[in-house]
Amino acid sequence: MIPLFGGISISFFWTDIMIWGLLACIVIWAKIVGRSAQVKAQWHRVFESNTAMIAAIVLMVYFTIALLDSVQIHIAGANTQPGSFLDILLSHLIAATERTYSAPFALTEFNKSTKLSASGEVEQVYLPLQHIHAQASIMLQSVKGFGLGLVISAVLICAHCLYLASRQQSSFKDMVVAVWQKQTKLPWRTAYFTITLITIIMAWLFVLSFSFHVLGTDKVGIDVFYETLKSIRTGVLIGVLTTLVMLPIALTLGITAGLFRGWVDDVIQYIYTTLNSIPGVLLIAAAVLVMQVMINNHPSWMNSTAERADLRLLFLVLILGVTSWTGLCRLLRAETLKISQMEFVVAARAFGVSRAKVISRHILPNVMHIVLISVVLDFSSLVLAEAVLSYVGVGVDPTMNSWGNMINQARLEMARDPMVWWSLFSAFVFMFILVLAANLFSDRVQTVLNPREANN
């Protein structure tokens, strides 16, 4: 626990440490590759596409929400459980827990309840919701939300324009004109429209959430908008951290098999062929069940339900990472076999350069485009994998917010009459936007970084 000020301290779960550590590594990597003019030009080409720019901004919004939910804040003397920055921002939704289901923007509960009337008769009525402001005007709240969104987006855009103007040594006015007339190398006008649209939508939902349950409530009365935002962390962490576990295994085994050949290549091929022959869902389910038994037998490892859920998430990330490296390993082996026959590698080995230096100076830089393309492509499939595994009951802890758990709970709600559709709808929309943005961005990365695609 790290003390800050005024009795406030912060702490991190294991997955929090991993995601912040990964962010630090990405920043350092960006600083290093930024020194190479060629690499810089390649990434510049990625963002020259309007679609890629929009997708990148959407992904950035999701990652920002995930990071806001990845720091645990403790307040000395408080009677509440530690929460994240996101929990503090949405504290009004945590306190606004109703009795049961309610539809989006509803003023009463979704189901009728038994009530004793003044005349002593039992009657079935729709009870009013306890934590909404029935007198609040949706129109007035919407105007406030739009205004707040416009102000925030204007501040962000002006700050970025000032930054661009200082970098290019021009005036603020000239930079605004250049952006508006599309005279910049990157499509900043598209980026600013995207930022404005996202900010207005988020501000509109946030302002309305003080007076209404904008996406309804679930079976136990928890606000679905809060649940959906909290689920972003789980989806992003599964997609990102699994890559962190998978990458070293795939890189080490793939390059080793391609460079050393012989019995080393045979052994590695045998391992990933055997692993691929086992049905993935069954292998993951078996590993998750073993992990679940281990956690149940060692309750002293966790001090709270949240720590238990985080530990299960960590084990799920490790299991997915250990079982999903084979595809990238196969690609890296094939590419290393090809590169190792090229003249510059043969010449380096003829001059007595060690294998470690050949890997670091010649093999690794020439397979990085495959690594980057695979990482971006695998992200969306891992987000969907979490939803599928949680749906079949072998995913994250049931107490943890995740889109998979929301979809799993909605399974029975969809079968009832009248149907409760808003939990499934909310999880589907937020997950769809994330996966679509990741796929669009990965398509652009593949087009620019893949030599075959670039030559076509």
Second form
Amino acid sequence: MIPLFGGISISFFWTDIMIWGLLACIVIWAKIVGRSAQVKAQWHRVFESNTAMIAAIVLMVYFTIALLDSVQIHIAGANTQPGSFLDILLSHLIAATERTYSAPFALTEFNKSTKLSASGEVEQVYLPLQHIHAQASIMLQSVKGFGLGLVISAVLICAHCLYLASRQQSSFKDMVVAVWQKQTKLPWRTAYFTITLITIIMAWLFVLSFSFHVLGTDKVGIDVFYETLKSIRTGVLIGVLTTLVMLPIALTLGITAGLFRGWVDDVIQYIYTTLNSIPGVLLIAAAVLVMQVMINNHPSWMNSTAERADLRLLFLVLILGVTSWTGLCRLLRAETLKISQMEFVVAARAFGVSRAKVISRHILPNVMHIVLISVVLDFSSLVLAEAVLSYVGVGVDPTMNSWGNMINQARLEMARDPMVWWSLFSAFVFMFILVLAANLFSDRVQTVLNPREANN
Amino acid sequence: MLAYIVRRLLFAIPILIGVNLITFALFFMVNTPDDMARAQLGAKQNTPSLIQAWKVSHGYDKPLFFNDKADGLSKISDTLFTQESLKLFMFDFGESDAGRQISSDILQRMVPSLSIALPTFVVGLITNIALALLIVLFRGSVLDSATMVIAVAIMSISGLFYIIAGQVLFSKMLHWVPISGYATGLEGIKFVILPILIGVVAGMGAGVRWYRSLFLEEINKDYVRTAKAKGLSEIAVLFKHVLQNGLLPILTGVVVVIPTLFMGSLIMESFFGIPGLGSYTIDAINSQDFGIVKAMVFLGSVLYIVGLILTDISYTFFDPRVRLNG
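Shown: the form predicted on its own; wanted: the form predicted together with the partner chain:
The complete assembly is shown below, putting the previous chain first.
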């Protein structure tokens, strides 16, 4: 636990440490490659597309929410569970737990309950929800939310405009005009529209969530909007951290195999063919089953349910990483094989440049586009895989908020008539937006970084 | 040709041994026979003597890799690893926790799995290729870009959504087909039609995109330009040249999948209550039946390796440039 001020201290789970560590790595990496004008120009080209800009902003919103949810804040004296920034922001929703299902914006519970009426008769009625403010006017709240969103986005946009103006040494007014008339190199106008739209929607949902359950409640009465937002962290973490595990293995083995050839190549090829030949889901399932037995045999490893869930997420990420490096490794091996026979590498070797330097100077920069493309592509498939794995029962801990768990729970209620649709709906929509943004962004990255396939 | 096949089959042996090593490491080293015995016997009766008795009765009382009590070759052969691997290589998967023969269960359940997987595969392949050809015909037009946007959207939707939405729409609301179940013969059609349809639609996004890029690569080649220059119509070029030449790369991606069709689909089968290998595996995972999971891992690897070999062989039939001697 790290004490901050006024009795507030923070702590981190293992996965929290990993995600912040990864963020630090990305910042450092960006600083290093940012020095090269060529790389800068390439990324500039990525963001020149409107779609890529919108997708990137959506991805950034998801990542920010995941990061907000990746720190544990303990408040001395308060007898509540430690929570994240997101929990504090949504504390009114944690408190507003109902008894059972209720539809979005509903005033009463979803099912009739038995109640003793005043005259002593037993009757079936829809009980009113306890934590909503039915007298609140949706119209007024909507206007409030809309206004809040507009103010926040205006502040964000003005700050960014000021920053742009100071960098290009023009006046703020000129900058605004330039953005509006689409005279900037990057499509900032589109970006600003996207930001405004997202903030307004989020502020609207946020303001309304004080008076209603905007996305309904689930079986045990937990607000679905809260559940869905909490699930973002799980989805994003699985997508991102798996890459962190898989990348070093794929890079080391792929480049080694391509560069050294001979028996080293044979051994590495053997390893990935073997791993590849085991059906992916089954390998993951087997590893997760074994891990469950291990965790059950060592209850002393963790102190709380949350910690156990986190440990399980960590193991899941490790397992996914170990089972998913083979594809990238094969690509890297082939590319290294090709590059290492090109004249400039042969010449460098002839001049006596060391192997390590050849790798860092010539090979790594030239395979970076393959790494980037596969990382962005893998992200979306991993987010989708989480839902399937949780359904099969080998995903994240059942107590952890995740889209897979939400779908799995709601699926059991499908036979109900009328249907309980809102849990499924929320999980699928939030997942769809994230995956769609990732797919669109990866398409653009692929077009720009891999010119050979650009025309397709 | 025969020599080549034999050589490829021999190459498969070290890979299968590797697969065995991984499954063995997972199921016996991390989760030792002692742990298994304790889990099976329950908390009340896990005295050392009972555990030993359980291990003996299941044949798990031997050392893992190296038996220093035996002599000669049996130092290695009289171990748990050799014993377990040999059983797998003979396709003797032993008994499940429920006391049924896993091998006969698998044989029985292959047919329902295939009745979903095979039609999904064939119909999906044909629709994807046909759609891709159609889009390539109209390449660069609004239709092309619109289809690509739809394809990305289809790819971005979770597979679970298609299944749940399909069941709600066609079974619950329209009552066209039963929600779940399975029957043999013509009776069975009403049970398998929805899973097949869903499988085809869910795979369409990625499939159409893949075949489209494949055909586009082909269409930029010189022979297509020549064919057009001699006056062949666009459609004739597409069907006569592009499709035929595109078959080879299609083959690489497709043949390797065919044997694994036997494994069925985990999610689809459990949602639709089809008694195939997919739902068998899921049930085994949920009830932590390690014997079945191990058998399925091995079977899956064998089928995948068979697929790889079939891919290599099928090359020789379709592409005379490929020589198998090298």
